[in-house]
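Starting off, we have a lone chain in the form predicted alone, written out as C-alpha cells.
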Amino acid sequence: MLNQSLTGSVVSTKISPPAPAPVINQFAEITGHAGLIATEFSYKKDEEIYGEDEPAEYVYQVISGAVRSYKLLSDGRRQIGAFHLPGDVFGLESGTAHRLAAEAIIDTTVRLVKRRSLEHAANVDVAVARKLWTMTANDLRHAEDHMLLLGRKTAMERVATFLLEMDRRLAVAGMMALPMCRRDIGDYLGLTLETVSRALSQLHSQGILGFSGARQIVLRNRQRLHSMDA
C-alpha cells in the first residue's frame, strides 16, 4: 500500500515487452505532454505496493526491479496474473479499486502518477486518451493470452510459453536473468513448484536450455520451444 511505503526512499522526478515497446514511450509522452508530476518510490523485496480492493489512486511504471500482481484464492493459494518488468506500466483499472495486489519481487523502484491527473488529461486531450487506450488494450491482450495458457495448455507447453515470453522481455546477450523464483513461476502458470522444476530439468536434459546460476537461463533451441508453444 502506498501510505505504508512513504517511509521508504522517495525522490522526485520507460519499456514494456518488445511487442508493445511503444507503451514505454507513450507513458513518458503522456506525463511530459500533459505536464503531470511523477514521483519515484523504492520498495524492498516482497514489499506490498498496493493491496487487492484498495483504491486505485495511482498508475505505476517499473523503473528497475520487478513486480508481481496476484490474487489470493479462498483456499489460500496464490494466482499470479502478471510479472511487470522495467518499462512496464501497471495499476491501470477499469473500476475504482485494484482487482489484484502488487508486490515487489526484488528491490524495486517504480514511477507513479495520480490516476485522477491522467483521467483529466485524457478528457481534454485526444492523444492522451488514445495512448491510455493502447496501454489498456495491451493489458487485456495479455490477460486473454494468460487465460488461454491456463485453460488449454499442458504443463510443458506452459513452461515453454513462459520461457519464450521472458526471452523476449529479458534476454541480454542470449541470457535471461529471471527475477522471480520457481514458486512464482508456478503460481503464474497454475503449476506446482515440483512440476516447474521437473519441466525445466527435462528441457535441460534435452539440450533446449542451459543454466548459469540459480535463475540465469540460456535458450539453446528456441525452435523446439516454439514448437511446444504452438
Second form
Protein chains: 2
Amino acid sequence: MLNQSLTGSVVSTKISPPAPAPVINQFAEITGHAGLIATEFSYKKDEEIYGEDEPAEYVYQVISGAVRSYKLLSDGRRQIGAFHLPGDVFGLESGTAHRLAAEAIIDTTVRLVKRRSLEHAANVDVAVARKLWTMTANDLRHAEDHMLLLGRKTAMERVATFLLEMDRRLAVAGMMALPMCRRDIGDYLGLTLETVSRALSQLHSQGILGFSGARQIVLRNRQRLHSMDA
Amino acid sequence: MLNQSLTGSVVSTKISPPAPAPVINQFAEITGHAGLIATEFSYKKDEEIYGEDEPAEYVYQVISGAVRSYKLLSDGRRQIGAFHLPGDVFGLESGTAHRLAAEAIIDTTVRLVKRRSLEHAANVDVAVARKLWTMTANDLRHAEDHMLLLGRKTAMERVATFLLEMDRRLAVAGMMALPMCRRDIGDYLGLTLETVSRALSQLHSQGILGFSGARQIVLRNRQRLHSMDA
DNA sequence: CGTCGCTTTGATCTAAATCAAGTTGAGTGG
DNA sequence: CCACTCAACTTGATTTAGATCAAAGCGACG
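Can you give me the structure for the form predicted in complex with the DNA, which would complement the form predicted alone we have just seen?
Everything in the complex follows now, all chains and molecules, and the chain you saw is the first one.
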C-alpha cells in the first residue's frame, strides 16, 4: 500500500512553475510561490490513488478526470465524502495518514507534490501556512453541509442539492457531463442507486431537467430545483 | 445578532496567561504562547452563543458545561454537527462567519479570544498557524467519520458509536453523565428521539449498559458495543 | 452487431418515522 | 417534607420513505 500512489502509469514528470494546465487555482499558486516540485501522474478508471489510513506522502490536484474520496465499513457499505473535479486539491492532511481512500472515477491525471515539502514551505512562509489552513477549512465547510444533507434531507432534496452542486462545479454551456455512475451518486448521498434513478426520472418527467444520455444532464429550471433542496 | 455572544451574563473577565482552569489543552497553549487576551463568559441552558452565518468575532473554549453546534433547515429540521465538552475549542473559523450556530446545552462557562488576535498571532508565529490548521483538520476528521455514520450506519450502530464516543470523552470512574437530551442525541445521529430511546432500552435489556437516571449511563460491555458500531 | 455494464422501472419489504399514550423523576411551591 | 407539575423519557401501534429484490431497456465499445 505504501507508495501505491506511484504504481499507476506514468505519463510525464516535469518541473512545474509556469503551470501549463487549464487549472488556474490555489495549488499552482502555492507551487509557484514556494518553488515546490510538482509531478504529473495518471490513473486509469477505478484505480486506487491511495487507501484509507495509508501514509500521506503526497498532496494531489486534479488536472483532468474525476476522483472519489470515501470510507468503507467492514461489510462493504461505502460513504463517498467528496468528488474531486479538475482544479480541486485532495489528499491534503494535517497529520501523517489519509483519512479516506481515493480512486479515479474515470481516467484521471493529477499534479502532486510531497506533503513534507508543502509543510516545509508552510514553516518558511506564513502565506502558505494560511493557504493550507483555508483549504482544510473549505473541506470542513463542505463536510458540515453534507452532514445536514445526510442526517436530515429527504431523497429528493439530496438529489436536488447534488444536481445544483454539480451544475455549479462542472456545467459547461448549461450542460453537465457527470463522470460518476448512479451507485457513486447514491454512496455520496446516502441513498441506493435505484432511489437516485427514481428521483432523476421524476425530475425529468416534471421537466426540471433534460437528459442526453444518462449522464448528460441539462437543468431546465434551477429555481424549482432550489425550492426542492430544502 | 452581531455581538449577540456578548449579551449573556458576564461572570468574569481577566487576563489569562497562567490559565487557572481545569483545562489543560491546546487553546491555553496558544493563548499562553502568543500572549493573547482571554476572557471568561457564561451562558444559561439553551442560550445561543452565536448564530449560523453570524460574523465570527470570537473563538471559544469550553471551561465547564456543554455546547451543541448545529445547522437548521428552513422548516426546523436540525442537524447537530458536534457536541463540545470541557477543554474543546469551538467556533474556530478560517473565514469571517460561523458556519454553524452554537448553543449552551446546560449552564456553560467558556474562555474566548478574538479571532482577529489569533490570526495576528498566526501571522507572527508559524507554530500558532500550524496549531490552527491542526485544530481545523481535527474537526474535519470528526465530520468525515460522522458522514459515514449518517450516510451508512443503522440506528443501533449510530447509538453504539455515540455511546463509545461519549464514554471516551466524558466518562469518569466508568460512568458518563450525558448533558444532552434524547432529542439532541437524535439530531446528532440523524434519528428521532424515539429511535434513540428504543436503541438504548434494547442495549439495557441486553445488559450492555446500565442506567442510574436516563442520562447517567455505565457501559458494562464495551467490546460488544464495539462489535455493534459496524 | 452482440455483449455486458449501467440504468430504469416495477413489486414487495422493512427499518425507522410518526402518532399516541403512559411513566418517571427533577425541580417547585405549599 | 411532601405533593404537584411539567418536561423528558419510554413504550406501543401504525404508517411510510426508501431499501431490496427482480426484470427489462439501452447504449457504448470491442
